[in-house]
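The form predicted alone is given below as one chain in C-alpha cells.
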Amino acid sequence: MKLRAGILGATGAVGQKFISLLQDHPWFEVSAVAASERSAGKLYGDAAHWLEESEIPSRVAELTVQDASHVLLDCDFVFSGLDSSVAGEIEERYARAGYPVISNAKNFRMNADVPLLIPEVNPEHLGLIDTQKWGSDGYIVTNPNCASVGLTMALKPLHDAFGIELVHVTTMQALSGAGYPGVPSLDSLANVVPFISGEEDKVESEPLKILGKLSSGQIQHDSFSISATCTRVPVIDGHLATVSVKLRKSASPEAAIRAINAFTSPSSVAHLPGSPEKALQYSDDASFPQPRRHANAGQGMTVSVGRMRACPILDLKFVCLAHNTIRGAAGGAILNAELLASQGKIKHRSEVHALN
C-alpha cells in the first residue's frame, strides 16, 4: 500500500510540480490537497490555474481543496510548497501533530535541528531529526534554495578531493523560479534583472550547512567563504551559474573533472525511485551546459557541469546547471521523502498510532 502524501500550497507552481511528479510514483500517492482560504471548498481541478504541460491527474482533480491554515490533512506525511509568508506556522502545526513535513520553504532551513538535505551530498544529516523537539513524532526536513542546489552538488566532489577556501558565483536564474505570475513581462523580456530579493544570502549560507559535518547531534558549518550575485534571466527553466573557486589543495582542471566524473550517489540513495542514473554529468563540449538543452537531464534531477578551466584570479572556474523546479524544488523534496521512507522514517499513520 502506498504512503499517502498531502500537498500544502497545492495550487501554487511548486504544489503543481509536486502533483505532476507524483503521478504514478511507485511509493507515494496524493491523498489530500490544501491551499489558501480562497481556494478551500473547491475541487482542485477548478481551483488550480494549471501550469504543467501534462494534464491534471484525474484523481487529484476531484479532490476538495482544504484550508491549509485551519485543517490537518488525512495523509501519512506532507509536502510543503507553501509561500514563506505562511509556511512557518503551518509546517510547525503539522510537525507538532506528529506529521513528517518535507518542506520546500525557507523558514526552517537554517534551524540548527532541521536537516537541509541533498540526499547525494549529506544523507547523514537526517540524524538531526532525532534532536527535534515538537512534542510528538513529527519532524521537518527541508530542501535547499533552488540556486543553492546545483552549486552545492557541483562543489561537493571538489571539496571532498581538494578542499574549498573561497567561492565566487554568479547565477542566471530562470523565470519559473519566481513562481506564477512571477516577473512582469516588461522586466523579463529581452532583459536581465541583476537582483533577486533574499537570494544571495541563501546562496552564500546554505552550502556551508549542507557541506558541514554532523557531530554529536549538531552541524558544524563549513568555513569557506562564498560571494554570490543572483540575477533573473529570460529563460523558462534551469538555473545556470558561473563559478570560480580557490582550493585548499592545488588541482588542475583535469583533476577536477576526474573528481566530478568519479562522483557517485551513496548506496542508500542510488536505489531510490527519483535518483538519477548520474547525479552529476560533465561534458567537454565548450557550449555545455545550456538550460534549454540540458536542464531536463536525468528527468530534471541531474546537475550538469562544464567549462572547467584555470582561473587567473582564483584556481578553477566552471559552469553548472540545475533544473530549478525539479531538482531545485519539488523533485528534490520527493527524493528527500524517498530517503526518509527507505529508512522507515515515514510510516502509515495507522502504524504510528498503533506504536503509540
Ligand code: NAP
The other form holds:
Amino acid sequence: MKLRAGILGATGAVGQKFISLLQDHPWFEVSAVAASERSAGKLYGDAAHWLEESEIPSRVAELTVQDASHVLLDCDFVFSGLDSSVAGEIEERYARAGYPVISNAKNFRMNADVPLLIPEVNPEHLGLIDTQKWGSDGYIVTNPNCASVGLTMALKPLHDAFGIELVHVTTMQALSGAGYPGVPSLDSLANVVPFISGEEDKVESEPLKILGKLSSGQIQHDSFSISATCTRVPVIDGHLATVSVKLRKSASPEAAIRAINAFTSPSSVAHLPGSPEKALQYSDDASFPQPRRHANAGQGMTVSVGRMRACPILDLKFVCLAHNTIRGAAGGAILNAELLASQGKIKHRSEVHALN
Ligand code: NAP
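Okay, that's the form predicted alone, but what's the structure of the form predicted in complex with the ligand?
So here's everything in the complex, that chain up top.
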C-alpha cells in the first residue's frame, strides 16, 4: 500500500508541481489537498489555475480543497508548498500532531534542529530529527531555497577536494520562482529586475548550513564567505548562476572539472526513485548550460555546470543551472521524503497510532 501524501499549498506553482511529479509515484499517492480559504470547499480541478503541461490527474481534480489553517488532512505525511506568511504556524501544527512535514518554505530552514537537506550532499543531517521536540513523533525537514540548491551542489565537490574560502555569485532567476501570478508582465518582459526580496540572505547563509558538519546532534555551519546578487530574468523555469570561488588549495580548471565529474550520490540515495542518474553534469560546450535547453536534465533533478575557467580576481569561475520548481522545490522535497521513507521514518498513520 502506498504512503498517502497530503499537499499543503496544493493550488500554487510548487503545489502543482508536487501533484504532477507524484502522479504514478511508486511509493506515494496524493490523498488530500489544502490551500487558503479562497480555494477551500472547491474541487481541486476548479480551484487550481493549472500551469503544468500534463493534465491534472483525474483523481486529484476530484478532491475537495480543504482550508490549510483549519483542518488536519487525512494522510500519512505532508508536503508543504505554503506561502511563507502562513507556513510557520501550519507546519508546526502538523508536526505537533505527529505528522512528518516535508517543507519548501523558508520558515524553519535555519532552525538549529531542522535538517536543511539535499540528499546527495548532507543525508547525515537527518540525524537532527531525533532532537526535535514537538511533543509527538512529528518532525519537519526542509529543502533549500531554489537558488541555493544549484550553487550548493556545484560547490560540494570543489569544497571536498580543495576547500572553499570565498564565493561571489550572481543569480538570474526564472519567473516561476515567484509563484503564480508572480512578477507583473510589465516588470518582467524584456527586462531584468535586479532585486528579489530576502533572496540574497538565503543564498549567503543556506549553503553554509548544508555544507556544515553534524557533531553531537548539532550542525557546525561552514565558515567561508558568500557574496550574492540575485536578479529576476524573463525565463520560465531554471535558475542560472555565475559563480567565482577562491579555494584554500589551488586547483586548475581541469582539476575542478574532474572533481565535478567524479561526484556521485551516496548509495543510500542513488537507488531512490527520484534520484537522477547524475546529480551533477558538466559540459565543455562554451554555451552550456542554458535554462531553456538544460533545466530539465535528469527530469529536472540534475544540476548542470559549465564554463569552468580561471578567474583573474579569485581562483576559478563557472556557471551553474538548476530547475527551480523541481530540484529547487517539489522534486527536491520528494527526494527528501523518499530518503526518509527508505529509512522507515515515514509510516502509515495506522501503524503510528498502533505503536503509540
Ligand atoms: P504560490 O504559487 O503563490 O502558492 C502559494 C500557495 O500557498 C497556494 O496554494 C495558496 O493557496 C497558499 N496560501 C496562500 N495564503 C494562504 C493562507 N492564508 N492559508 C493557507 N494557504 C495559503 O507560491 P509558490 O511559488 O508555489 O511557493 C510556495 C512556497 O514554496 C513558498 O514558501 C516559496 O517561498 C517556496 N518555494 C518556491 C519555489 C519556486 O520556485 N516557486 C522554490 C522553492 C521554494 P490559494 O491558491 O488558495 O491562495
